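As structure tokens, one chain now follows by itself in the form predicted on its own.
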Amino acid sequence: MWSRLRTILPSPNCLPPRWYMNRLKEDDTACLSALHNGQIFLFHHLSPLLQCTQRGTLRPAALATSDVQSVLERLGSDGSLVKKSVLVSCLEQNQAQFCLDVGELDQVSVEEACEGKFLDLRKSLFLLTTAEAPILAKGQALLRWHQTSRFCSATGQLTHRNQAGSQRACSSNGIIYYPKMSPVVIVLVSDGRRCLLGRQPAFPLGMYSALAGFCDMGESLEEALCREVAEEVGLELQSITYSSSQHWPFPHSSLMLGCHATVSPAHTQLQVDHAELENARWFSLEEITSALKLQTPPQRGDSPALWLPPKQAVAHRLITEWTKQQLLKDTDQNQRPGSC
């Protein structure tokens, strides 16, 4: 069918980046063109390669095709290697952006032939902008998926991907698998004055965050927050607003899905289910807005000051928008008639 559509479609630069996203998904011929010149993100055991910029912050590694094929080559890899690279997103001028995990090579040689560093993409998180996040979060979330969707479960055959990456066909019944998120919840809860924020113990020095749940099979959205809540904390939720979702790539790929929520001020008794959490308490507006300005995290041996999640996280998101609401209400309040 491509075959003959080819000859009638636009160009690649005519296209909306995300038909033609469609279009590399469906023809594995116009993939592999696409890959020759494209760009490749390397990653190293789900480890991202960043690079130092001349400001002296990192960025990720954007390497063209060739290069990467002729590093391969170097370090006596076969340069088909290439061909397993991932389909993650589109430019604007529609180059195609891949991503492909060289865990099979010398991490020290790569680094050196690519001018850069392979960091774990949790730390990594901390150290990049909101526009570079996504492309490495997505890009380890469906490399991971190939590396543990390579048999069918209805068969234990073998399963075979396409060239973009985005399904997997069992190569004895032809069952088509996509990569999958689950849905998790995680909730800003509020008493009017503070907002309370948990802490898990593999969580960095002093770092709290909202609280998180996965979704049970047959919950609604509403439902599973109320019950992570009760579960974690004890508490029972009076209201839920709705804010914003995220793909999110630990512990495997998720959707969170962002929201805030309120308890009486008169409940606000935690019961922390430590089997959870390490601990999770209130916290004011001023100990939030300092948090919000610290610009690194603690060092190992540092008194264990409030660090909050990255601002690429839902979660920093959601204590954000929690903040400037209270600053917008103290300020309402300020300028009433009568107030001092």
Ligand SMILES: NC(=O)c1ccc[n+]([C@@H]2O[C@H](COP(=O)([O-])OP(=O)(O)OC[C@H]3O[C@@H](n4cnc5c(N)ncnc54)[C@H](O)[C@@H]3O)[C@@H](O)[C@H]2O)c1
Given for the second form:
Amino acid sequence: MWSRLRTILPSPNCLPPRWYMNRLKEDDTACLSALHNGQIFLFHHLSPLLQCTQRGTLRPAALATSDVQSVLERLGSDGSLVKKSVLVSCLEQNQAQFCLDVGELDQVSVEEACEGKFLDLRKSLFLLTTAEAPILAKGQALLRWHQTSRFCSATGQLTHRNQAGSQRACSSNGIIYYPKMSPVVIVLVSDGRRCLLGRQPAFPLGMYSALAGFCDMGESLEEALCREVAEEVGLELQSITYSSSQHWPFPHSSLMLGCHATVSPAHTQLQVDHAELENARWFSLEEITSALKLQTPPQRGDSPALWLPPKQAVAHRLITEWTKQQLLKDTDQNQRPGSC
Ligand SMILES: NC(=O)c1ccc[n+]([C@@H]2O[C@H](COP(=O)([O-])OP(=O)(O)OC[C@H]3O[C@@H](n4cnc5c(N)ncnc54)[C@H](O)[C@@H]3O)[C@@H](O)[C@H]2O)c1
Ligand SMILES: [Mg+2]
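Rather than the form predicted on its own that you just supplied, could I have the structure of the form predicted together with this ligand?
Below is the entire complex, every chain and molecule, led by the chain shown above.
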């Protein structure tokens, strides 16, 4: 029955990418064959390999599996390393894309052989403008999960991954583990005129961002938002609107849930919890619009300037959305009859 079913399954090229990805997660043989004809993004101790384009920009190196295989063999690896690749994406023609950490090989030799450089993800993610940036974030998160999930937390026995790397199973009792993300709420609070940003001691010079925090077990999105804002700055939220979400690989794997919220203009006095934040303050529309125009981060010795999170961060998106909404409100007010 199964072999008859197989013969009528559409060939890989007929399956839409999402379905094809699912098939590869469930079928180790199909996944191995997709790996042989696929592309690999290399990592070295979780830093992705980037190449310089002719225009001088950086792009992630998507290498043909056959090329990776020959590089690894030239550098003395037995060839089985390629099988440790994890499935991350699929191109339109159903060419599967994988990530592989070659941390056991000499970094410089791999860089020379592949004409690229391994660059910390915290730097590389923000230098990349290509659609591959989220693939690198996902790849790093998956590779890290495999590196830290080798043992079953119930039996202490080794776990084994499937070929796609989408799950691990305990070798003694078969418990299946799936990659984990921690839900994090992030919120841009407004009092109608200004928005509230906070600064952690580890942030780059001058940077302020929307308030964020990990969800506690059992909390809803709204409960987590109200608790985080009350804990970090002592404010009570009036209304919450969901905006958008993103996977965030730092420090581990989080699902950032981005929202806008308002507080009463009569209750905007902040009580900053300095155990969590170095500072938090209200910013005017003018301060935010000037900061959005800045191209380079402030350097030590510069006059203090507000520096906002990079475009790739959901915090940036929330700030841009708020700015557009405030500018629209101002235009509406100016166009009202009787306004000067
Ligand atoms: N993408 C963005 O735009 C953006 C912007 C701001 C913050 N962030 C991310 O949001 C995350 C959370 O923000 P925060 O640091 O203010 O959180 P937070 O206010 O909850 O404080 C962090 C503390 O929470 C505790 N904690 C509880 N559950 C945790 C878990 N599952 N993992 C790790 N720590 C846990 C730890 O003690 C940790 O020190 C940060 O990791 C940061 O990278 C992303
Ligand atoms: Mg926080």
